[in-house]
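Next up: a single chain in structure tokens, the form predicted alone.
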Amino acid sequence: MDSEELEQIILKIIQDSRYHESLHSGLDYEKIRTRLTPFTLDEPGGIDAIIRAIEGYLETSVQTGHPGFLRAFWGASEPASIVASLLTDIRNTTMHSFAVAPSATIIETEMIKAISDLAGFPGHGIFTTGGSNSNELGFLCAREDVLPGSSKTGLNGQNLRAFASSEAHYSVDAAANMMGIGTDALIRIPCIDGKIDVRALDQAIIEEKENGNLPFIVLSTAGTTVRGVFDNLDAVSEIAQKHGIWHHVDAAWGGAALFSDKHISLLKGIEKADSFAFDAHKMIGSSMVCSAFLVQDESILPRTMSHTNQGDYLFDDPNKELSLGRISPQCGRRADALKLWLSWLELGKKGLGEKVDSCIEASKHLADLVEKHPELSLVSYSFSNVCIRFTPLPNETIEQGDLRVRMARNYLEDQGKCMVLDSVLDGQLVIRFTASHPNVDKAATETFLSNLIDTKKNLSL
């Protein structure tokens, strides 16, 4: 493929990927697979084969920028972020070494400082493969903090215990599994209105100490996956400091509030935590994936990643102390920080904050409408998350209500009206709506509400 053909393909992708009326063209596995074939060729197919493949992909992919895409915490990428992804691919660098990626290393370092400034952190951290990876790093740093040298010696027979709320993201279970303490060592603390019960947390830590176990981390959540609730970060930090254990904040979803003057108060107390996770691809429009892990202690990541001392063949250069591979669990890693960098330059903190404000305003509008609607029940509303259930019919059981929710959600998705999640909350199934990209405005919430009511009629729910 020559440069002219490359330009032709890029232009086609840009033109064909603009907003379309339909959310998707259907979700039938075999039909999509057939449209995408062939997947390999024995003889060169040239640019024509590539164009046919691109057309098939664009035709069968979900339009994540559609106002009916309400299923996830992201939508279409910001144009500046798309340019940054292309820029990254053109240089095709990796972030292990300053010598290999000098510009990208400086940009990532400055983006870490910029995010840290918003949160009241000193400016240390690393970009990661996602919020789950950032939470895992929180666990690893906490282990090294409580057991210095454990990156080399392991756990030395210590029965470590971690603590998170009953509504914390499942990635905390993955972190407990992957670092070798097992998910049974993760103590799930009950919630009050979606927030971790700090008294129950305090008592659980005391009990684990009395049982001869070693508490080492408490994870709080800034924007839970279903409710969108923010834990009391001040109160959790106080308990963590009282017991001398690490406090990590999962702000992968709610961290976008750092950019909003109106809503930054949701994150009050984050500056007291030891570390936090942040995803720029959620709500503020960076391309997937654009995630960061921020820490207070500059020394903790080098100590936790001490295994990189073996990589002299990668890091033995005059500026090796600047090489981010020394504090990352990865060697090969994309220059994801460029996505946030260009978006921040184009829109400024003000513009990014306005995205957050717009999403929260749209969700509040929907919550107000649901609360007034006789056929719907507002189960929960916080941040940008609205959890909805149909008003119970006479003598209806919870299971019957759950079935109505599931049928409505599946119908909306199958018909291409909208894509939302359903999830169990307080022992019952709810539809979780979330506004996470600018195309989900007040008009979009009204369309969603109309579709939801129509679904109830069409399916005789």
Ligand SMILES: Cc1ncc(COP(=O)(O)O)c(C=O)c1O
Given for the second form:
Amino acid sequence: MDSEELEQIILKIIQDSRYHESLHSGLDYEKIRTRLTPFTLDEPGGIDAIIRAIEGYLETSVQTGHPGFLRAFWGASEPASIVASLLTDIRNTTMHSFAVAPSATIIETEMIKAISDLAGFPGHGIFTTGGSNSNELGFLCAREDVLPGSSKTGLNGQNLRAFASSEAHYSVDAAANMMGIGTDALIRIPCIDGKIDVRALDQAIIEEKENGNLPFIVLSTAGTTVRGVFDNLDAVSEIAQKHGIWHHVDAAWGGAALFSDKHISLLKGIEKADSFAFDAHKMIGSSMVCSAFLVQDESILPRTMSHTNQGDYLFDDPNKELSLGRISPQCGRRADALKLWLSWLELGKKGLGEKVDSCIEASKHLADLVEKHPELSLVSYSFSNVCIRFTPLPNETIEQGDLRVRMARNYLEDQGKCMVLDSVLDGQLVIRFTASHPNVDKAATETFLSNLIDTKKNLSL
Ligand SMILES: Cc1ncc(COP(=O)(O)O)c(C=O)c1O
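Having seen the form predicted alone, the form predicted together with this ligand:
Complete assembly follows, chain above in first position.
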């Protein structure tokens, strides 16, 4: 492909990718597979094969920028982050060495400082493969902190124990699994109104110590996945400090509030934590993925990633101290920080904060409407998460109510009208709505609501 053809294709993608009436053209595996066939060719297919393939892809993929896409914490990509992604591909590089990515290294370092600055952190950290990976790094740093040298020696027979609320994201289980302590070593603490019960946390840490185990991390959540609730970060820090254990905040979802003057108080106390995870690919709108792990102690990442000493063939250049590969678990790594960089330059903190405010406002509008609606019950509302159930029918069991929720959700998704999640909250299935991209405005929430009520009628629920 020559550069003229490349330009032609990029233009085509941009023009064709504007969203259409329906959210998707069907979710049938075989039909999509048939539409996309062939996947490989023996003879060169040239640009025509590429164009056919792109048309098939655009036709069969979900339009996540559609106002009815309410199922995830991400949606339409910020245009500036699409440009950054392209820029990353055009100067194709990897982030392991300053020598091969000098400008990208500086941009990543500056983005780490800028996010840190918003949170009252000193400016150390690394971009990762996502919030899950950022939480995992929190676990690894905490292990190195409690057992110095364990990146080399392993756990030396210690029974490490981690703590997170019952509503924390499942990536904490992944972290416990992948660092080798196993998910049984993760103690899930009950919540009060979606927030970690700090007394129960304190008690659980005491009990684990008494049993001869070694508590090493408490993970609090700023914006839980289902409810959107923020743990009391000050109180968790106090307990972590009292017991001398690491406090990591999973702010993958709620960290977007750092940009909003109106809502930053949700993150009160984050500056006292040891580390936090932040996903710019959620409400901030960077395209997938753009996530950072931020940490107070400058020395912890180099110690935790001490295995990189073995990579002398990569890190032998004169500027090896500047090479971010020394503090990352990855070798090859995309220059994801460029996505946040260009969006921040285009919109400013003000514009990014307004995106956050607008999502929260849209959700509040929906929560108000649901609260007043006789056929719906507002189970929970916080940040940008609205959890809804149909008002119970006389003598209806929880299971029957769950079935109505499941059927409505599936129908909405099948029809391509809107996509939401359903999830168990306090023992019952709820529809979880979130506004996470600017195309979800107040009008979009009203359309969602009328679709939900129509579905109830159409299915006689
Ligand atoms: C609270 C929370 N933490 C972490 C994650 C994982 O983030 P990622 O998908 O970037 O790995 C999510 C995902 O939605 C989340 O809701």
